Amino acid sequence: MAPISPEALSALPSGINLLEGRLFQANQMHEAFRVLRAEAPVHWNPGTDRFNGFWSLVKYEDILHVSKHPEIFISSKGIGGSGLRETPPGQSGGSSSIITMDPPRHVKMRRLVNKGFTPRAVLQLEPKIREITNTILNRIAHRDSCDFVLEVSSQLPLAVICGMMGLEEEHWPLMFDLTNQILGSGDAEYQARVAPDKVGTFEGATLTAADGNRRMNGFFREILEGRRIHPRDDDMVSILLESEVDGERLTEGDIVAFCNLLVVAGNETTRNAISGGLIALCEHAEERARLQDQPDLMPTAVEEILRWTSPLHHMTREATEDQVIRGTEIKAGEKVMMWYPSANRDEDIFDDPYHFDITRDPNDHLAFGFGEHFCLGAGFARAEVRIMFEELLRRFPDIRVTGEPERLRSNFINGVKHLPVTFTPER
């Protein structure tokens, strides 16, 4: 992979293309964002023959403004990119999940599962989260090395969300693979199911994502059929199956889309916060030593890990009417991308934003978004990151990264695919 030079990035804001996957795979996007914040905070990113152009918002206050006005900047036209100029065959229509709904239906749908994600629900599940964490760490305890992503960081959020949904453990690896297929469709490693000549191409990515969604939806249709034959009342799938909105039961398509979102969002971003958190601690030895000397700093350390890693690169909204942001006119129908890693390093908001500080306070980062679409699982994500590092640093205090992180080629997910680590085995 050829890196993009800082000189090329810094030359002119017009030369920065945030559709370029290499920029994110090489973890060089922060330099691009720094240039944009200083020179073009509302930046037009031209499209391609396949993708629409879009406005990049890189300042904290602008992203906050858009997030506070879901009636003007809507989600129902797509949230994960600038949009294709033409919809691929077989991908039009279908049910949507809450992440691509606008008020008032979004609020009503979200209420259906809210009680499963309250602070009380998180607190009640904490002992189970700690038990799962130690079960995962037991699997590597007798060794001196592992792939931290595949064997540790991915396993905890996967187990938690699949457990909440009542999925049997035998199905968890499939959920992991399909999540990678859906969200990592632009990365050659996750395009293994497409023809060799399509790997690494736009067509390959399109086929990969479509196949992942098709398989995930098919899986949950089978789960729903099983629940109808053998009803349960103790998991998210069963709650959705019995739920009503405005006096009407949810359609099967609505439920399947909801389940798809819960699994994908519930395991991918937290996985990357844990992986990115370990990288950050290993790269900042003084902060790591301070955390290990003072474990009571863990809550603020978790917030700094979330700010620093920003597991989700962006969310997209579409303007429903002409708007002016920082003197720049955004026309109705145009896309705006809210770049969270940039907001979380905005010099106007955070003191010394390029310093990793586990005692940073206040730390009002936007890693979970803001407003109507604030991350439903934020409480669980915080608990999972905290408990994982409490147990990991207690049991393997000398754990260290021993190779270059292998990052996901994506401008949507700040993903780490592989992370080699070594540690002293437990006796």
Second form
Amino acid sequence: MAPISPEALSALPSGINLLEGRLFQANQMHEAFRVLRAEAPVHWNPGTDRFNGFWSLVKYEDILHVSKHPEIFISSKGIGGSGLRETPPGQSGGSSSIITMDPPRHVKMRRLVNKGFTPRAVLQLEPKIREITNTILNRIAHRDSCDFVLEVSSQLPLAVICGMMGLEEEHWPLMFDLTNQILGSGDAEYQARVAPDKVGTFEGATLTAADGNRRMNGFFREILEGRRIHPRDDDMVSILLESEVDGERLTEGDIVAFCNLLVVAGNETTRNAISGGLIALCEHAEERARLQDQPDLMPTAVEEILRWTSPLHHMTREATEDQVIRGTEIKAGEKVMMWYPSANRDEDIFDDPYHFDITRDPNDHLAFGFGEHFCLGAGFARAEVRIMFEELLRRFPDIRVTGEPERLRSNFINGVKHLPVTFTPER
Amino acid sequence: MARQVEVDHNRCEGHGKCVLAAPEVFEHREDDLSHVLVDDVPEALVTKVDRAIRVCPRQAIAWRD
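Moving on from the form predicted on its own, kindly provide the form predicted together with its partner chain as a structure.
In what comes next, the whole complex appears, and the chain from above leads the way.
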């Protein structure tokens, strides 16, 4: 069981501030969530002059309830991220992507691309995913150490989503950097493009996200221009260019916002599931040995890695009418935050939730959310995590973490920026 | 009274959770969607179907009224 420090206990629950990215960077959020589940399951987190206050939901059933009512708890007023600003960062010209869209338009837009994410699509791409995985591992195979995030875990999801978008390999590093700027804007490491005196400040974070989105959107406007001149039919960008909703073509802004979302969401979260999965396996030697003895346990191990790491900390919704949750009244116009890592360790749902169990069954975790906005890329995420660990543990069975993971300062993304590992080189 | 279950193909994305929960009732087909195999759900399978409804990540499955 994760211990709760006396200091933490004495300060709770009013002392818990879930706006504070450092709580997550220090990996102490699970202690805070455990206290909140027991003592303040529907918890008001006051705002500041920069952020709205919000209700924190930390119980599995409450988060499920909100997820099942997207018409009451809407996404179009912002879904969280580096802050709780009214307008989510990154949308150009008033356009928004499906992640900040409500029914009924959401499902129509989602259906434009979801054929690219079906189990069959994933299955067809599996050999390619395995090939990419082994190309990545070949690059480290002659050495005995590396930064697992920069050289391994980030590279697979980046290659897969950029490949699906039809982007040339020379552009992938830019997509990686811009994703870090957009989703990791609150972390000083990704604020290199702001003035030195603004690094580490709120303004530095805002500028970093805005700069990342401006450049990402500009990049995709150029890509669209190229596709119009040289049409293709085999990538997501081209599908979106040809698509109609309610008899109308998508605007350039719609397409750019969609592409931005696909790249960002497709490469950041799976990276952290893989990094977090390796950390978890290294911290649980018995479970790891069991998995290496019985590789056919991989599918349930992947689900447990997803539950354990919960790559996304939260999503935000706004109530459109007064609601009562667990006896607490939530007013129309108020924000609710759904804390997925807390749902995934809810004692009322999971037996022994602080035990990492690669054969856990059932394991109905909410790492991909639920309902209307259920992660479109869940199938690819599952396949990428599974194939990476199949190949990684086969080729580098003694790989181990040799230092403290450097975590992202963010209450949105459960990010790992750097992870030193060592292993026996191949031959 | 016998009950029927249905899958809303506007919502289903073929994640396959229902097939795992109740393989006697749901089948994943070529169109990448889940299809119901039986007209009336036998009493013995009601619990399994309830679970399929609960775990469908797209909330695409429901008992017919």
